[in-house]
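Taking the form predicted alone, here's one chain by itself in structure tokens.
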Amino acid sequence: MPITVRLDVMLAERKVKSKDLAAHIGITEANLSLLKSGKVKGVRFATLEAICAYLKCQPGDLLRYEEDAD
């Protein structure tokens, strides 16, 4: 997939847990799994802001696109 999540990166810089941060923005850490590990079709911008908000960062540092090697 051409997008790419970078929500872990961005966890271990600001060492921030998981589980902190999915109490913070109110999603279940079973849903922040699934958003780390890009395992989702979409993201509620709602719910990208509240990340940005408490990890101190833009949308384009938690995604990146990379284009496919074809």
The other form holds:
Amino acid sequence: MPITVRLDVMLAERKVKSKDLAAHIGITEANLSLLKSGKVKGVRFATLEAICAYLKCQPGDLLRYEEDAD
Amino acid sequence: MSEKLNSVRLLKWIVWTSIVLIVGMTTWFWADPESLRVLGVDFTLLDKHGGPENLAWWQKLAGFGADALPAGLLVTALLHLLGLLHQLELGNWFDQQTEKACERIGKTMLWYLLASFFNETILVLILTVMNAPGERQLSISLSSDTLLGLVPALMALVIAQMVRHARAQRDELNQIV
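Now that we've seen the form predicted alone, could you pull up the form predicted together with its partner chain?
After this comes the whole thing, all chains and molecules, with the earlier chain placed first.
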């Protein structure tokens, strides 16, 4: 998929643990793990808003569009 | 929620009663037709061909067989309905088993309608097969009851499709965090 999730990069930059973020935004660690690996079909605006607020970043910092090689 | 469960339980009770009535009445009708006449059961077809008292034992047996096929299919559809009600009791409104149960109800009802359509033809043949050549009969009848039976059959098939789409949407929603 051309949209990649850079949540793990942001977590490392902000030195935040996945467990803390999951607890703060109110989703399970399993779902956060799926989100980090890009194995989800979508992200709710509410989830995105909560992540951005906690990590003090923009949605663009979390998502990136990369053109398919083919 | 408990009100819903109560209505499901009531429906299950109605379905079980219907199954007992269908099996009981079909058997009773051919085992001892005379005793049913008192209850006002319709014997028009039998009376037209000499009445139930003049039937040979094998004609009663064959008649029972002819009636048992649609009755059996109707009972099967009702058993699938029980399966569906059980799924609803468990709260599985959009599961694959719910969809399959709806689909089975619809398909069995369509088979039941087909069997009912030929039921009278077979019965008339059984009742007149001992007649002299030229007096044996075959009849085909299409009643409004048969056509009316299409409504629940097609409804069940449509509901199965709706459950399939709803489940696909739910699965997709579950993949959105």
